[in-house]
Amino acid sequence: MEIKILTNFFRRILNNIFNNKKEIKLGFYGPPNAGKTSLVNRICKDFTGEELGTVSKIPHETRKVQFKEKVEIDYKGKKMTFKMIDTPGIATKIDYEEFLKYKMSKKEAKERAKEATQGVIESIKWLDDMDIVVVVLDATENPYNQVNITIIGNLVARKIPVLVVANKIDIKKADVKKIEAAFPEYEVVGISAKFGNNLEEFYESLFKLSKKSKG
């Protein structure tokens, strides 16, 4: 009996060593209000029962990097463990005046702008720690802008595997093809983080990319 218990114990240890060799660090990047936190929340809720961050219509709601360890995603009988990292929205210019229209005082708006600027710097620093990055873009917006080029440029420089998500396909004016044309070197998956549309294809692409990054 004792031998059997010890055998099971060692088998479990070996399984943990070989099966959970690495927690893949998965970063979510993109401009403000593209839906990064909405997507992270949906994944975390589906696989852990808990959301990660707060979602708001006010830009730069996420002003600090937030993460959840050991999120095990089970897709078609395959399992992978991720450290989910939600980052503040990247912007090339943050003006406190943009916050005044959300009924903030001048003092609050200036503080928000300062925190958002620090958040952008923190986001870029965290790139050095990423195994894979999901770039979340708003499919209703023009993808040809300086912010998106800055994000992609930073990823190219670090040779990080990338999956581009065209979010908000539930909105009529969403144009996934425009995002595909803007970033032809990357796979683009159209989803709705709000309603969970097309997440199957997202997981499929994520698992493919994860295997490449591990290999």
Contents of the next structure:
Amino acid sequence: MEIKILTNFFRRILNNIFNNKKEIKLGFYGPPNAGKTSLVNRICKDFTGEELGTVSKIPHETRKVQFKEKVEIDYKGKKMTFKMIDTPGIATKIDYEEFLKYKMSKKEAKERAKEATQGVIESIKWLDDMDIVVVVLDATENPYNQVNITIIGNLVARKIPVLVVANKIDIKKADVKKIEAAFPEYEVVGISAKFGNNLEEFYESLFKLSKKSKG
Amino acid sequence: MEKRGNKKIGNIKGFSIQFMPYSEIKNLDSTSRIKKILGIVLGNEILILQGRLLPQEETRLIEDTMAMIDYTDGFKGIELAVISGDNQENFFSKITKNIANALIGSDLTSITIIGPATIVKEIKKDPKKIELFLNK
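Any chance you could show the form predicted together with the partner chain after that form predicted alone?
Everything in the complex follows now, all chains and molecules, and the chain you saw is the first one.
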């Protein structure tokens, strides 16, 4: 009897410790080529020393969901542990002929297109598994693209907290205000994942968002 | 080649537009709605639908579109846009308040445009206007 009480006591303590250190499942969503992998790489490199995936100018470079577990982000003395989940860009069309422009053989282009379509399906399937999501948008593109609205609409419907990132602010035609105007209900942080600009504000917002997480 | 203002009007091979009142899909479940929409788009028609799909139906439409690209020769996907009488903010708050099912589906002030990517090159949307660019 005494042993059982002691066992339960220690189990409760361990559970508490475990729960406090629980990983928050952080998803990165957005259209292709918005810079999701660049941002994930930047965070992973800063806090683990290793990048997660390859980046490329060719759309649909990420064609499988990839993740890194136990990424501890240390910001202003506060620490949070995340499971970083980088997802393939969501699109409504994929044309293998587009890839031919990048000096790819027809066979390679068709293979890439096939993997890209499966990647989109995989991304959508993973939506249910996220605790919080960073929607990465290209600040040089029109934010009123229906894919962006569909992604955010789905996150809202699933009650998953959302942070919108306007990436590529290092490019002259980037327009963060336009993204803010398109999604006035959400906090929008302008960053450059490539050069690491304004990441402090990003981490600040990420920590704030994490507190809303159900996970 | 005709000219109107400064814009050239090229030779478009021909396309057809189908207008669908919401009543056509009102009593269908999500699977049947998506099937009906994709059937029209696969028939190379541009669909103008009264109302809008639920967010979950939109992702389902994207998933099924991706699967169709893999299995249908010449099909490259869709272009999709929704114009709404409501602003975006109201749209998201309706979803948040969980009254989406009651209101969004029957939001008859919205119009959804869905076209095959082989015909519709791009649907450019600014909050107040929508432009349809066709492939030559």
